[in-house]
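Below, in structure tokens: the form predicted alone, a single chain.
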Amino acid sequence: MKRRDFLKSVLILPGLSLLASLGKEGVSYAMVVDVSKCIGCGKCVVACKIENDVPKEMPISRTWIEGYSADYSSPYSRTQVQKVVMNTTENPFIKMKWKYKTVFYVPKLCNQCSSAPCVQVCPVYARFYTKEGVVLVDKDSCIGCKYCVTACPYGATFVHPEQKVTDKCTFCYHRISKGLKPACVLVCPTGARKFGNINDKNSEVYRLLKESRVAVLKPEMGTYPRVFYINLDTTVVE
């Protein structure tokens, strides 16, 4: 993989500088992953299915975790990339022999994007937002059309295969609505995830941001998400 096509998908640049897309009044949710902490333990994409009832065994779920493993002899060769994916709850890493010595894991979800493809394209209107910015799914009026799962550009909606209608991360917004953490967040035993107000100038999720270089997935896409990576490596272009 050349330079060029890697800075078309990731885009990283200092925190505060993203944040003047979301707004300055009010709550703003965010989440901000450190992906040099993250282990790959799988727990909050098991803590994730629990919460939510997603299929434990199926390969869908609202956060995923995927592996590297990378070959930095050729850092820009996608041939020099291996990767595993997370998303279910059997784990992959605990047994995987990976083909190169740098690994590291990168956890995905939702990016609850301030302009969603998947909001603009619903003809039913399910797809919305709330106050804080997280993006909804009003699962009675959703018609299962799957034009969202086709429109989101982070592959982070999927059709559920008991509700019939679509799914995805809701930045568990019945838990943070109470005052609690999402699922992922409370059991991350490494405090990779962080979640919280980004207008909260006292919060973590913004002195992360005010302190950090952080990065966006596809940039080119123009969804400005509210997921932001700190250490996210190069060869992570998905």
The other form holds:
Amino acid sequence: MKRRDFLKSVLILPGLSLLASLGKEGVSYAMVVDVSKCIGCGKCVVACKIENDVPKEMPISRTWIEGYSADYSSPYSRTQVQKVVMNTTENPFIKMKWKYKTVFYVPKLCNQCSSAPCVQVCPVYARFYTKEGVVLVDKDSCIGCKYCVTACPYGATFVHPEQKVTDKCTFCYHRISKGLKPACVLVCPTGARKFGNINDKNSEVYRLLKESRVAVLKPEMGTYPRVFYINLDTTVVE
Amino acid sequence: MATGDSLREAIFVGLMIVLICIGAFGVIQMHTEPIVPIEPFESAIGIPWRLLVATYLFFVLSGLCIIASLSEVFGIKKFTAIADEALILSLVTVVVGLTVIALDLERVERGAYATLGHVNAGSVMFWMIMFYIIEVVLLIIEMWFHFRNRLLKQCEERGLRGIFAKIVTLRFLRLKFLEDERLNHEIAVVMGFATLFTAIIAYSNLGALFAANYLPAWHGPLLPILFVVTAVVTGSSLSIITTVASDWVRGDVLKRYESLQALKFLLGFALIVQAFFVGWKMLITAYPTAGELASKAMAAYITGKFAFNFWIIEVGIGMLIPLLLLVSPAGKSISGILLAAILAITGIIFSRIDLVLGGQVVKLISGVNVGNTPIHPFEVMTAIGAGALVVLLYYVLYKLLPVEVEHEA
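To test you: the structure above is the form predicted alone. What is the structure of the form predicted in complex with its partner chain?
Everything in the complex follows now, all chains and molecules, and the chain you saw is the first one.
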């Protein structure tokens, strides 16, 4: 191949693929969590556990709530933070006596990373992306090596004690593929969690992402999460 | 053989079988919990890789094929007298190590299915499995050619050793061209080089499996190199221990003094290199510019939960005291070398445990992951069983194969 032909092919091919992608809307799911709206009621945790058959009393959950109490100081290293986690059906926040004045709750779940470490490390392709960008677990292929558990920077994956395979949030894929909302979004009494297609300009998540200042967890990891936070205190939240 | 010796051997084999049964009980408990309800392993959420992974690391990073290759491939005569034992123990440790990691899988029955095609070639773990399987295959071929000349002579023996030799040499196939002693040796040398090459890739790939992870205590390019270096420490220490033990059983402790002296120098050098890499890895990771997470990860070793293990056992008992022993006049005696090897191995065992558990403690996520590090009794039982299996398999192969310890340099 001549140099001119080679350069032509190098330049034209990406251009063609770009043209092909224009006009295609596609579905790309995302969740937007407004931290200021979360009251730490824990309904999402309970609903998730029931919907997805996760043992209720064990401290493992596809979604969990982190309660933070902070005493801000400057420099930041002197800031005092107290943190309590709800990952069973028992809500520790109800009787909680927080140490510091500022209290807020952060719901967490699998971030459905666009560049997911768990998909990369899985030796048997038990983790994969759907066309909508959701990261799923093939429970029939998982060998339970737990590499994904160590690889996930968000601690969002765990070994299901009864199924003996790894498990994590799937945005309730069995529900969303039928046009339903994820269980946690459905039960949230304050509407702190919003779910939808970010390519759909009429969706609420599209509007929120356009209008709000959003943050993702651990952006330095380069995982490109699909879970976005509004009003997130990134200096306190891990 | 004297009756006393037979009795001792029977007691030894019996003890090993009991320990293996204890290990098997631990494995069954881990996976099925049939007898007593136990706290399931998932109670230590956030520490998914634990004692069995550390045990696996210890066995598969035995480094014994490096020791064996020193005489087989590179022709260093001083190591010839210990090459047979190193080869046997190398095979046994890798096979048992792979068994241990298979037992650590939650769905071990899918492991074989997974290797048949449904695999992610972009995963470091996939390559870890592949490299170790290739290493085992190459090691078996190398051993076949290495022992073949002597096994052909052993075919004339009566009893189990003779039958074993006839089966292993495939004498019934009448492969005349493989009865050329020189050819067998040359093929063994080539296979030895291939095994060594694969083993070093496997060791460093295993280091990459940890180092490619985002966890700050593991992350970085030094871990693959450190794994190769610690494999040399493990290999030389285990070689010293097995050499002294087998010579002691035979009743001639001074038989391989020269080989032990050569192993002593290798161990001392490897310990210095290990200290160098451990020191720099700690310093670079703990340095403030490496980030807050990295500093906190190192704090677990320097002043935190793993400080005793790190400073006293890994650094003190595992590196400094053996080095002092080896350079002091005590290093000239066999007991001094043996003590240094035992201490170095103790340090290595703890370094494997600390690396696996300590690396995961500082995940700094309090979500579903809790930074507790309990070692479950059933895990300990399984690890002990695995150790006993190594000893028993080594003993059986040692008895069946024509091991030579006479060819001292």
